[in-house]
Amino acid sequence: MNHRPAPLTPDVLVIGAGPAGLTAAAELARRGSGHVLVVDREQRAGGIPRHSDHTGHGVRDLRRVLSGPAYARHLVGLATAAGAEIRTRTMVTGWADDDTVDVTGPDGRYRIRPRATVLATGARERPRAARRVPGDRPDGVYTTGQLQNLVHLHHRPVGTRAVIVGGELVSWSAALTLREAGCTPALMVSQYPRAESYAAFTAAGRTLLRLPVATRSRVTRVIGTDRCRAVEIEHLDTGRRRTVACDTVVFTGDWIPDHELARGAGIDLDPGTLGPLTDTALRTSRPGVFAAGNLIHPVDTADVAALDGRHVARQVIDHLSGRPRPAEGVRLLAEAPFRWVAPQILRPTDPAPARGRLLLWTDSFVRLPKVTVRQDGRTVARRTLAWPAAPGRVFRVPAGLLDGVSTTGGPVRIGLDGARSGA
């Protein structure tokens, strides 16, 4: 008769060994939280930065600039040096009960029953099929993650001429990867009036990479049999279509959280982010289960995700020490042009969100956004911010705008007032 081994019982289980998970583990272990176990399904820990082989990582959390692989190695080193245990090639397959997960790894199948769990499973780009781009089904069509994994981890060649779909920061990362692989980025396609990335990145990319950006455009068809040979592009305002020759297409951005475990647990999801609904302490609706990183705000930079990990660690420590869960609090809701806000719950006595910022995602460009906070028919706060709200990147709002909110009142609505859209 086969007997399942007794569950592992770490004090904290961190699911996901990317920047958020590793930083949380390092902070928890450093502060004496007992046995901290990190599990990740990949061959190596480090998350997406492992194959983002360009500089710019670590600015906010480490106060230094590193390449993606160096940043990943550094975070792994911090976690292990602090005493956290990391198990790779280890997949959490589901929940046995409210506190226990089923796991499959090199040691077989077993269960883990921690005192607290941190979900840090990150986010992924929607592939072509999820974007419903019609046409043929040839080779040579990737997401950025697939491309970088192929080039930087497996050192495989790609094509010779590429079209990049999307104009976000990750889109320029894809352009750099293509160049490194010997593939010429021929065109970047964005549905917006301007590329979503910061203007400095777009200007530098256009100048240094000589990469034109087709704005207000979309890919309507992929053409090719065995290998991609072209894409059809439509201008959204005029309806004119043209064909661009290429043997490689990279779909970038359009993020969705890796939320399968949260859904499987019956954890409440936010309809905007599609990730777990969290309060400013990053608690989920299930007691003892927290969430951090790009799982809850798809998607921000790796260093911001790491700082989420540092923030959630402090809240997990409070939970382990027996601090009771505060009262229900109020919901934070995003109003157009915002698609979502994170976190989504403000409870009395809870800390400010990570870095003292609310994170929002906008569907239109606003050069001088006047942020308004409303509750129960009154304006709680109104402030014009000096930085634009732009699609394709997180818009940060000082959490101090919530100071006048009543935690016993109705939902809090965050929107824009009196701001003009810019092209």
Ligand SMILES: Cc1cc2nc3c(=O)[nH]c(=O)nc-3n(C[C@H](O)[C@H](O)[C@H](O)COP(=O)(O)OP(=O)(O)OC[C@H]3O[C@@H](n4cnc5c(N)ncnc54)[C@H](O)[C@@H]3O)c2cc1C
Second form
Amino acid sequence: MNHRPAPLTPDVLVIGAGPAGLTAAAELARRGSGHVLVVDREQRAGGIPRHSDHTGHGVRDLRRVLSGPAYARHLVGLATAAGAEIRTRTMVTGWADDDTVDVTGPDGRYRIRPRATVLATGARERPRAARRVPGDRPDGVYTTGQLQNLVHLHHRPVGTRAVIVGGELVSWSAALTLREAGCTPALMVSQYPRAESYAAFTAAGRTLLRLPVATRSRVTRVIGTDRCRAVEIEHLDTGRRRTVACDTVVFTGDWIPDHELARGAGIDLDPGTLGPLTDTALRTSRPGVFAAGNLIHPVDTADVAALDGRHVARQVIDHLSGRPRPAEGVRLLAEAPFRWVAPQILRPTDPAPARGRLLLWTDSFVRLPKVTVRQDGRTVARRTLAWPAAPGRVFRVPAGLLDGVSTTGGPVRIGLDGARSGA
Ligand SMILES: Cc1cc2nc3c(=O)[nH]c(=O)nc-3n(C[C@H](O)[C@H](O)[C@H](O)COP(=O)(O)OP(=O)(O)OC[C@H]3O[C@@H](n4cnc5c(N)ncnc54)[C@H](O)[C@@H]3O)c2cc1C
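Please give the other form, namely the form predicted together with the named molecule, since only the form predicted on its own has been shown so far.
Next comes the full complex, and the chain you just saw is listed first.
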């Protein structure tokens, strides 16, 4: 007979021990929410920052600047000191029913049936295969996550000369890791008219790393039988192709949420982010299941994910105390050039989104974006923001622009008005 142990019944199950999950757990435990259990499939808790071994973490949540690994350790310390239990090497593999998940860990397979669940499973970069880049299938082709795992967690060598595909913040992080591993970043390739990262990063990166950026370009072929030898690059406007010698290629950015569990549960997904559809209280479509971090906005910085965790904890506490879910809300929709907005539902009596910001992703540069909010044919708000909208990083919009929205009206469209697209 197949004997299955009785399910664990914590008050809250947090799936994913990255900045979002750990901060949610710390806040929940600190506020006396009973047994808070965090599970993570990795050997150690901390999420992506464990292997992002450079500074720049913790500014908004901790008001200090730490390296990724130090930041990860700090968040683990806060969660455990507050009383949360963390189980690593423990993967949630699916759902047994609406309230119960299947888990595999060092003690075998078992089930967890919490009173509330927080999905904080993060996002990953699309690997080469998912980007449909043709050519050979040699060694030496990575995503940034794979590269940093190899270098910082497994201390393994990479090649000697690399091409980086993408010009986002994470692409510069890849450049730093390559340099640390003794591999020269030789070229960065971006499809946009300029690297997507902040101008300051691009200028510093170009100067300090002496890394040229091939803009309006894409990789059309990977060349090499056993080991990568070169990549072929095409200029998007002229169609001119050239071959660049390299033994390492790093595909950066192009994020997809780790949404398999949400999808497996039949939770509604947003067609823009491909993460769970959430309201400003970070509820998903399944009662008692919440979501936070890069799973719902692929991707923002670690401190923003952590502050999502703090925000969701308060909503989970309301849920545990029996506060009913508010009435249906209105849908927030992104209009071009925006690809997505998060969160996507505004309900009456709900709190403002985390940090009082809506997060959006743009497909083109706009230097002086005039954001417009429209509902049922009328303009609810229009405001020119002082910061540009740029591909490859989240564009943050004050949630106060939604103040005039009717929560009983039609969908709310967030777009740009009359703004000039910068090349
Ligand atoms: C290369 C790189 C460099 C970066 N540099 C910076 C920087 O300098 N500063 C900064 O602020 N941000 C930086 N970021 C962004 C930052 O790392 C992320 O924003 C942050 O880690 C997101 O936190 P999260 O908790 O949402 O997800 P993650 O950190 O991705 O954590 C998700 C966790 O969920 C776990 N998980 C997933 N599925 C399951 C499952 N089924 N069962 C159990 N566990 C599961 C994963 O193992 C993982 O540990 C960088 C990101 C990258 C990739």
